[in-house]
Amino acid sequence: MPEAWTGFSYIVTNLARFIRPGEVTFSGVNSTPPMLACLLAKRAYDFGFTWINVAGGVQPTPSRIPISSSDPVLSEGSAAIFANEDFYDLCTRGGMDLCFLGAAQVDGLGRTNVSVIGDWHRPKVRLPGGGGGAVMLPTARRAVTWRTEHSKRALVGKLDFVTAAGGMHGVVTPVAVFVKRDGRLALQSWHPEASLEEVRERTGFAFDADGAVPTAAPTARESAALRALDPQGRFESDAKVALR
């Protein structure tokens, strides 16, 4: 019997499934799920890819799995050390195939907000700002983001502020995987314990669902890799990802 998805394993594993053979893939700051996704892909898939991370690591071999995606341990064993300007330069020269970039809000066009919630002049919440995402989202060949909740406040009909736009290719939540198609996010698959109707009800933008199906179960190798990365369930507990 294939293992069942949890909300956490669903996010991490489906982020990993966006990684392609031979590509250059980047995971950024405050990005634990993509960090785990890249480490999972190294263990579970029979292809090579170049992993670069915000700690400066290029193809690192970390001696432990850190809590923070910016921990210097992620540069151990690196073939080189990258600074921020190196990530941006690689992106703008067309050399970054896949970037995992965070977002507070995502709209149906794949644009992101990490600036403010509410009115710009009197915001309810002031967020960290665009940082590297404002450079990398429009210049990377593909970008993928994630949300640990699936709701109309995260997947919105209209952004409170457009921080970045351009190369968004996919979005993963605890109950759905979206991909960009014909200029908009379209549903690729949904968590087997959810339904198409539930995804529509919990999403703030309209989307095409042609061809969408329940997400394929995690493979034995994917499950084993995630267990090895999080044997005590520390990351899953901290993430507090819920299906509902």
The other form holds:
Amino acid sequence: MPEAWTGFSYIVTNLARFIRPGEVTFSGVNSTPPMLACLLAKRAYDFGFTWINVAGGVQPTPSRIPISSSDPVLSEGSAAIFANEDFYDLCTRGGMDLCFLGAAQVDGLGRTNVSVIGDWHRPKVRLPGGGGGAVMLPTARRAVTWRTEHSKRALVGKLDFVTAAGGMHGVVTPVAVFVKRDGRLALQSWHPEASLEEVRERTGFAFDADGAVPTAAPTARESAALRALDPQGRFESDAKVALR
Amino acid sequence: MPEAWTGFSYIVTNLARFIRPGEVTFSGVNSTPPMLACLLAKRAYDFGFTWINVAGGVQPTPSRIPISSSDPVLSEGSAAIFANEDFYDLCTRGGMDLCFLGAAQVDGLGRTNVSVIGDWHRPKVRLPGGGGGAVMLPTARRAVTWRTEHSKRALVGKLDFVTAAGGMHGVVTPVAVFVKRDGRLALQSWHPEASLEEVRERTGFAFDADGAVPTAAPTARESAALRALDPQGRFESDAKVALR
Amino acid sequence: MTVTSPKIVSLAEMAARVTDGASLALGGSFLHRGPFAFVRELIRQGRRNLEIVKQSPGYDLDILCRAGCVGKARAGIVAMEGNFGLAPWYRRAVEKGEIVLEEHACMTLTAGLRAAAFGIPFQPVGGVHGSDLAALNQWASVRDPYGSGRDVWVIPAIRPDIAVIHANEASPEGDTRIYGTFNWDRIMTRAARRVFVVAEKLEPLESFRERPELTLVPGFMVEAVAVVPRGAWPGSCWPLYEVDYPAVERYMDTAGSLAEHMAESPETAEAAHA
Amino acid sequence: MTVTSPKIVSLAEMAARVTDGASLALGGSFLHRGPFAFVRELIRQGRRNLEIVKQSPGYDLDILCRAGCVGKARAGIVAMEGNFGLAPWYRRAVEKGEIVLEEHACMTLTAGLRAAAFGIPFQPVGGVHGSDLAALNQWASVRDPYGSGRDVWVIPAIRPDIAVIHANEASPEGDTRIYGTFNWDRIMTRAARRVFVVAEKLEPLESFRERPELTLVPGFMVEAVAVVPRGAWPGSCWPLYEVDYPAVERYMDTAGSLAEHMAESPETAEAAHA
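Provide the structure of the form predicted in complex with its partner chain, given the form predicted on its own shown above.
Zooming out: every chain and molecule, the one shown earlier first.
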């Protein structure tokens, strides 16, 4: 019998499933789920890929999994330090295959807001800001983001501010996986304990769901990898991901 | 009794005399006289200055004096490698105080040709080419060049090609030292065995000579330093500098 | 190692060279290898109206906002990171309009620093297309004059007065080494007019001469070095120490005071023993 | 060290991946740390119409011209250097119009490489004002859109097909170290579509992991590694060997033949023993 998803395992594992053989894949700051996704993919999948990260690591073998996804331990075991200018330049010149980028709001075009809730000049909530998005989202071959909350305030009809546009290939939430199709986010699959109707109801933008199916259960290797990465459930508890 | 100049010692020593206390001074490729001038200044003068060179050296203490002025031995003893992009950027952002640059032809405005004798598209002699000049000459605080030959084909009324313009502060030949004044090269001093008339006769451009005097003889420390750097006279013989 | 060199100064002396209103580029990223002891010293000295330039500030910008030292921030992404989320005092300062924010993508800020480092008035940058940041900052776009038909966004030069970085090791002459990622420190030290280094420790010049390829900043570019062991606290300095998460939690606790936090700092303990 | 890795190839195999007409950025400078064994192998394989991109070529461009392999050179300064002066076969090829020359300042060529490395269509560069090179190359100048009144010259992107560098040490995965100056090799490896490394020797991956800060090119960017001890002959490779001046003199002797010179090369001797 296949294992059940938790909200947390759903996000991390479905992020990992975007990683493809042989590709250069990047994880950044404020990005615990993608960091874990890259580590999971290294353990659970048979193919190789180049993991680079914001801590300068290239194929690192960190001796511990840090709370901070920019912790320098993420370059431990690396044979090179590929620092910030280097990985950004790699991206803008077209050498970054898959880039995980954070977002506070995502719209149906796969654009993101990480800047502000409310008016930029009179902010209700000042968010962290631009970060990698405005440069990496339009230049990475594929970019993938995630939200730990699936709601109309996270997946919006209209962004409060367009921090970054272009290139978003996939979005993972606790109940859904979207991929871009014909320029808009389309539903690829939904959490088997949710439903297409529920996803529609909780999403602020209209989307195509042709061909969408319940998400395949985690494989034994995926589950084992995530358990090994988070044996005490510390990351799972920090992330506070709820299905609803 | 002061020592007499040779053509070679005249060039190297008068290049060294352009070096000022505390400054960042650069010597490049194809530049044996400036390399020796920097080494001479380190030995003969009491003040400190930062010598950086095209071999990535910063305050190096080379164990031998190389034939090639870009030989990596010129970074020996350096506490950092300051490679090509770094020293060029330093120059273009205004941090290079004194830059020694080569030239095949120099005109009265202190512009240089290192590209070609004859028409660029139908060259009589194809010279080495652009090099550092076009970028460093206009951006270094001061640039100084030298010619081992003082003639109307080296110091010209009209350049065959303007490889680089702007900023030339000084020119040293076997018989004269020019400095820029009011936008044109003016004679500062002449070899005591030559004369103002001879310099005029052998120079292709008109120049102001107000205040020009015979060049002060080498000091004992300057002479001793050069002897120590070239004990066998190998560099002197390679350079084939003749007064006339 | 006891060495005297005109470049070696106390932390207080270094901070005293910063005038009110100065523009400071701060090294490191989030809770990692930031010049945090230096930032606390600016607070002790009551500096005001500073401009902070950093791609990914966190604790440093937040505590400076908390102490009322900041006039303007030019930043890409501001957060405490780790599992701490937003930077609360920074957030409040922006929301209340107490500081001016120039919001960048990390790489647009870097492009501005590159322009300064390269001695050019502006620097083209990849991406940015479709982002509201361009209009917000009134960035210009330039059509490729070579006929590709491409428009590229260009960022004006950003030249901080001083870059202050926290490093693992410095020589008495100012040569500087960093282990692990140097984040954006390299370009900061090239873009700024002056460079200050806070180092965990001094190493003899001879050690730098043995492996010059490891030197990130040559000494001649460095104006001053202050030696402050654990000076990146409560952040990490690879491979010497990790983030002091309990200390950051106490910092974040709004019931606690800034003074209590400052009193915990290693440089305070050091001064008490001296 | 005997290692098998899919990235490790013979010099012949590496050169065979270069097609006629390819654009090659060559590392090193003048007689120092150039990929000279690789260049000789291109000659043995009869490659034609190559485009050579290098700020300061010398022996490499000259011998390729001598063998008739070059179609175009994009270069800043071309000379044998040392006490050898001009590069004779290159000079003749240009004077006779046998090759096309795109004459640069070293930094304008670098600006073009930076544009490629940064993913932008053009790169502004300091200086160039008053130089005939701008008109010669039909470079455009752009007025600072931020109102400084400054005009800056911009160089179109230069993206070589392959960067080939000669390095001290490589790992079986392609990680690459250079001792002493790396000249322009760093930007070349970022600008080119593909990167080939000729290394003096292999070092185990573990050695790179112990001091990753020394790695100039991470392995994932490197397509192929060929191990050729003394491969920079007759040039130098710091700190292993100096320029072989007598060999360069023999090369320069017009009475000697190219075949004689090629027969002296270390890779020929190696092949004879194998």
